[in-house]
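Only one chain is given next, in structure tokens, and it is the form predicted alone.
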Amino acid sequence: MDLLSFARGPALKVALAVFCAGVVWRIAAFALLRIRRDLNRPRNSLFKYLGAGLYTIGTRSWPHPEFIRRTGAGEALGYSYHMGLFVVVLLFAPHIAFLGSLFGITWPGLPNSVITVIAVISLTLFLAVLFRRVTSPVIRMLSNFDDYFSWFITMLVMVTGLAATAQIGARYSTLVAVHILSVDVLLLWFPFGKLMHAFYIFPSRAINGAILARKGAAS
């Protein structure tokens, strides 16, 4: 078995199994957390505080006007590279073919040249994220191994993907194998690190908004 066969065969199967089991376990553990019963009388109806939860997703997804001068650039940087990753992962033809083999559906993609430009821009923004993290005293103090390793493995996936697309550094089959192996490592790490925010970010905001609305407060 060569490296490419191993990467997209046994290694990928194990990584996908760990990813799925890990994500289900983390979400189930969150859902089953013991929540202390609130004995206070609800200040709003069920529909109002559920609606407030959905509203909070929007209001908490961008900084308040009072803080936008200090945090707006960081927010814009984060949204920009996330959108770039979203486009590259879901609209690149080889990725669509791979996802189609898993889920049985495909969709139109973007030209390879457009994807390459978006990937390079996203890579540049991702380097800017690291620069901001290590140069900001507060962010650097709050950062731990999880932050840096999550950044590193995501960056590795992006770099190896670009190298495979451009066929730079080694044989194409080797580059693709290394790229798939880096994806395997990302899938293995995903449920156990901060990358899980992809599943938590919107539900947590909705829950906070709903709880506050139930108490008659605004988030």
Given for the second form:
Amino acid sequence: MDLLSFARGPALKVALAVFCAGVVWRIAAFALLRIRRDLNRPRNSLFKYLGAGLYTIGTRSWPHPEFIRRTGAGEALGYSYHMGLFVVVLLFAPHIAFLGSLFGITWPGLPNSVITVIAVISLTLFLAVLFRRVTSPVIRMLSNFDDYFSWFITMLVMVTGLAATAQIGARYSTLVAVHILSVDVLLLWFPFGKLMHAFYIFPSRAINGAILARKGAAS
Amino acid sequence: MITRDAATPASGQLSVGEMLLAHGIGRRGFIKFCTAAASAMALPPWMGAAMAEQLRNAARPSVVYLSFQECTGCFESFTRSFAPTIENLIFNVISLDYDDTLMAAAGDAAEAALASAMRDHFGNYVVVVDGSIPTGAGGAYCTAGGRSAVDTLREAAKGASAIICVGTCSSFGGIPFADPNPTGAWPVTAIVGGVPIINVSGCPPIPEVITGTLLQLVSTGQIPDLDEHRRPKAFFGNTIHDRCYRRPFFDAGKFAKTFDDEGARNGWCLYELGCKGPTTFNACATLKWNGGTSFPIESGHGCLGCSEPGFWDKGSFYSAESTPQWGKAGEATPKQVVELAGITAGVGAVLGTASAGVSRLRQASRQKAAEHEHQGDE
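Next up, can you give the form predicted together with its partner chain of this protein, since the form predicted alone came first?
Everything in the complex follows now, all chains and molecules, and the chain you saw is the first one.
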């Protein structure tokens, strides 16, 4: 079995299995945790505080006006490379063929040249994010192995993908194999690291917002 | 490197140049022929003249062509070479001393010709192998003259200056080697060692790649530059995708979705229909077939990747390169993915529930301990 067959065969199967099991495990464990009953009288109706929870997803997705000058650029940087990643992952023809074979549906993609430009911009932004993390004393202090490894594995997927598209460094089959292997590693790491924010970020904001709204606090 | 001393004509034996002259082919015509062959092999322009000079003064090198577990498709391809043509090659450039498909002799006479060629040119003849070598049942799946393929190959390899494996079967095992490999087939490299081996893979290989490699070997006496699969870089240095005339459509993201849709009619890229061009190293897109008429992608069908090792076991020919391949079953289907996701999600749910349960138990135990402590204080 050659490297490509291994990467898109057994390695991918194991990675997908661990990804699915891990994600459901962590979500279930989180959802079933014991929540201390709030014996206070609700300050808002059930409908209102659940609505406020959903509203918080939006309001907490951008800095409060008071902090926008301090954190706005950093958040914009984060959103930009996330959007770049989504475009590259979802609109590159080989990715569509890959996802299509997994889920049975396909959609139109973008020309390779457009995807390459977006990927290079995303890569640059990704480096800028690391620079910010390393140079900001506060963020550096808050960062641990999880942050750096999650950054590294995502970066590896992007770099190997670009190398495969541009056919730099090795044969296309080898580059594609290394790219798929890096995706396999990302899937294996995903449920156990901070990449899980993809699943936690919105529910956690909604829950916080709902709890605060129940207590009558503005969210 | 092949020694040229033995290639010097013996007294009374005509050199290639003298023989060509006798056939009415002059020096200029012969240089033209060699230049065309050198050009087909992407060799430098001066190599044509050098090859002509070398060949003109040399005796025709002995070549034995061994056919083992194969379909004769490679030999059919070999006979359709345009530059050089097979008749030019075997009548003027090489001495094809044994080939059980082409030779007039049969039975003991044919086997005697093989034995004679191997004895008379020991250490200097070139062996061309077509087909894989079955080792199962003591080699009984492929025999000729009462001898198994594996024995014949081992004996022929002892006195060979080089072995050229023609076709994917002799190069990498090919279709006989594919799972479950009922005959215990192996490529030449797994059977013999200690002799230079050149793989000219393909199912079948391009005719000009077979004759060009043979011509370069016998004319220069040098093993050409090879890639990691021992294939001549002159022919296998680029992927079909790199040189494909449909490549601009790939770059523009224009793909045929079916073999009869508008994209297919417009000649768009066949990547999504399973074309293996991006991972297949061969000269189909440049040399093409039938004297440069066309090649499979030009005819509307994706590349099968037939010149790559294990091409038969790499899943469906009609699924894109990037699609997951889950073992013998081929590509992963949405149903399989749903099944896998369902099973693993169930495992995850059990683990998650258990984790939460453990957490709750610990929390309750801590709470009980705190209450107990509180009561004690009172």
